[in-house]
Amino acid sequence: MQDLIRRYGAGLTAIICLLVFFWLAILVVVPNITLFESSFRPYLPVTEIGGPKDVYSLDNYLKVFSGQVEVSPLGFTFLIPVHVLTFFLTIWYSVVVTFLCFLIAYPMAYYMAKVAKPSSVPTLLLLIFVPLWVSEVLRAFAWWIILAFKGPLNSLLLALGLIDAPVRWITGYDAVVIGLIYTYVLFMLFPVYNAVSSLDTNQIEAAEDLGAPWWKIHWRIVLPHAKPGVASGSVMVFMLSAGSLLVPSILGSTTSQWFTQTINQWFNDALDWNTASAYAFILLFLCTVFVALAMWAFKVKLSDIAK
């Protein structure tokens, strides 16, 4: 705060703080408080709102356990609430997306930070930024065209003789995972790149001089140093993937359902904003708990993510 006052003066600093407070209060805090309060109230006709039936309860949250569906993992068959299954599939595939984004982003980040010439890094960053110039909707539709049954990907693979018949890429969660990786991989790349860039190259050279193999250099030197960037990127990719709506809606198949689509159906199809609010807070709370448990398991502190 003292740095802001010294740089901009007391008057301009006060205006900046008021604008930030206004943005947080009006666009973040108040809407969430309103939704949170609505999540405990029943969905009633307008004439009955505020009447004797308009009481607070957990009924909207308990709806997540309604509707049983049969699943058979590992040969064992049992019943599970359909919305609970959708939630766990959303979490699982969000974890898959996060892990695959790391596998893609880490080599790219290391190459730009420690291998590529410094003069070529701005060009590489510009090329990487190009997808962000296009809206998420257009990127998702582009992948829908690419992965279509008679799309360019199947045509290319058939022309090269790699497949004998067209492949249905848009089935299950496959296309959703591909679309989410393409959409959010940069949110993993840049934090990892910033973390690796701050690593002293002399440490890598010393390990090479001592005969350490490349995998041990990355495992013992580069990755521990890049842990804050990996943690920050993982949290962003996971939360954005779990909360995505456009990509699962466009690239999802008839056998895939994202939890945000369920929330959207309560909002727009059933017009039940109370239940939709409850489902939204279930997603927010459980995703936050999952991230906290993952941070505890991997010994990552909140200060590491905030770096």
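What we label the rigid core is the largest C-alpha set whose atoms superpose within 1.5 Å from one form to the other. This is a predicted model, so every value here is computed, not measured. Residue numbers count along the first chain shown, from 1. What changes on going to the form predicted in complex with the partner chain:
- In the core-superposed comparison between the two forms, the C-alpha atom of Leu293 has shifted by less than 2 angstroms.
- Leu284 is not among the residues whose C-alpha shifts by 2 Å or more between the two forms once the rigid core is aligned; its shift stays under 2 Å.
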The other form holds:
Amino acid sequence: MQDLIRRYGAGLTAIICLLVFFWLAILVVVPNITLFESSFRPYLPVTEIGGPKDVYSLDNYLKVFSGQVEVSPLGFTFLIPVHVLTFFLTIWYSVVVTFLCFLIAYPMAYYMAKVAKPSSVPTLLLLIFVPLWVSEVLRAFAWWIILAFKGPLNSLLLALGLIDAPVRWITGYDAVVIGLIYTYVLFMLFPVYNAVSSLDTNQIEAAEDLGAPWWKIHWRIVLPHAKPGVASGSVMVFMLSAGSLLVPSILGSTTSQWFTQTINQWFNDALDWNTASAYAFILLFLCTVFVALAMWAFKVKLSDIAK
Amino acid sequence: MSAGIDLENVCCDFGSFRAVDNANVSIRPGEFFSFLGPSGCGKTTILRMISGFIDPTQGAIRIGGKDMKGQRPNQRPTALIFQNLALFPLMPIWENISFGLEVRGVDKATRRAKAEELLRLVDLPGAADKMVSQLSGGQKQRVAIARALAVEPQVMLLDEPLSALDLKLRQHMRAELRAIQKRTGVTFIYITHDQGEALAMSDRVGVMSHGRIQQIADPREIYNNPVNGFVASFVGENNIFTGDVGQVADGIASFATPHGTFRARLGEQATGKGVKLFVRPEHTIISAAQPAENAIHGRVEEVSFEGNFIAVHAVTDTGMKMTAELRNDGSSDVPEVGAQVWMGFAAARAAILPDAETRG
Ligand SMILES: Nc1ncnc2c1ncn2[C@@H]1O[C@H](COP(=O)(O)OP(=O)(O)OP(=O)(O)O)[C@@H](O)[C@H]1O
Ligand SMILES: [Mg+2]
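Instead of the form predicted alone shown above, give the structure for the form predicted in complex with the partner chain, please.
What follows is the entire complex, opening with the chain shown before.
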């Protein structure tokens, strides 16, 4: 604070602080508190708001348990509430997306940080950045076109003779996963790239000199060093995927449902903001718990991620 | 076990820049061999070629008689100690040391025992479970040595491993390294830009400049009989005269300079132009009486007391600065500042040498 005042003067510092405060308070805290509060109140006609029926309860939250469906994974058949199923599928596919993002980003990050000539890295970064300039909606639609049953991907694969008949890509959660990976892989790439490039190349060479094969070098030297980067990348990709509405809406199939889509239906179709808020807070809370558990399981400290 | 190393016409280019130029050297099994040279002369490059991280542009490298072409670093019987040590900060000390055994599939109990044994060898018992960040510079040094020894290499390559240590510790580690080398019998190739270190530790020294090996010889020979001006200047101090070679008889030549005509040994490579006369300060006599040979008259400018010796800086009547070193044993009179003195040197102790091998 002292530093800020010295650098920018009292006037400018006050303005900066006010802006930050405005941003946090008016745009983040207040709307969230409002939604949080309304999530405990029933959805009522305008005339009854504030009336005798307008009391706090957990009813909105308990709605996730209504309406059972039958599922039979791995041969076990059991009943599960629809929205709970949607929630678990959302978490599961977000984990899949996160893991695949890691599989794609790690080799790229390692290549850019340690293999590529330092002079060619800016060009590579630029090439990777360019797709970000296009809006997320357009990118999702682009994938929708690419993956379409009679789209370019199938034509290409058919022409190359790799497949005999067109593949239905947009089925189940496949296209959603592809779209989410494409949208969020950079959130994995950059933290991992930063982490890997901070590794002293001599350590890689020392390991090799001591006789380590390449996979051992990665497992024992590079990955442990990059762990904080992988962790922060994973948290970001997971949270963004689980919270994404656009990609599942555009690339989803008739058999896919993302939890955010359910929330959106409460908001926009049922116009029941109270239940929608309750669902949104369920998602936020359980995702945070899930991330905390994952961090605990992988022995990642919060301070590592902040780096 | 130890192996010899042969470099045959080895060159290394980085683009159009030649970092190592036509290196030829045969290092004997069990030898302590040092490469000595100023920063940027290509020492690390030579070491990285031997360990396999850089392929030579030309020439062959043989270890134990076997051509190393196409062998990756993890296939060579060498262990490199890096200039910055490159210990693994996320592993405890014992895992650092036994990493080479871990990749060879040795079981944990054996690894642990071997690590403890090596820690005793490098005089660091009880450090097995510490982390790298908990050790001092000298201790890290020893861990790096232990880690390299663990894989039982035939050749140890050391890249200025002592440069980060303070003087006392450096001297201690020199003796330590030498002792470890004697005990294990492994061939050591040691890199340094510190001439004292190279002369004190090595069986033989290769002096390098601008990617070229200038001279390979044992330390005495390097100091007493440098082949050219570069080697003479790099391994010690000199009083240097510029002039022309006159008559030669029995290897002693007369040498005409603006400060007088002197007699000195003619170095083997001293032919034609660009030669200079080199006399070490400790071979320069300083006295009130005129010496019998190579006498120069001058005046004392400064006397500096260095502990074990006293450096007398004088200026000749012809205006050249000269330094003489007297041993601080009471046997010689130390002249006062401003005194008129005679200086001189024995012809056998002075050499006429070419400047340096020029790059071809
Ligand atoms: N990868 C590289 N690409 C281009 N030039 C290089 C490379 N590595 C080294 N050089 C150049 O080769 C020369 C020799 O480098 P080297 O690292 O062998 O020097 P050195 O003798 O070990 O010096 P120091 O004592 O400072 O470690 C230097 O001029 C350096 O700039
Ligand atoms: Mg070097």
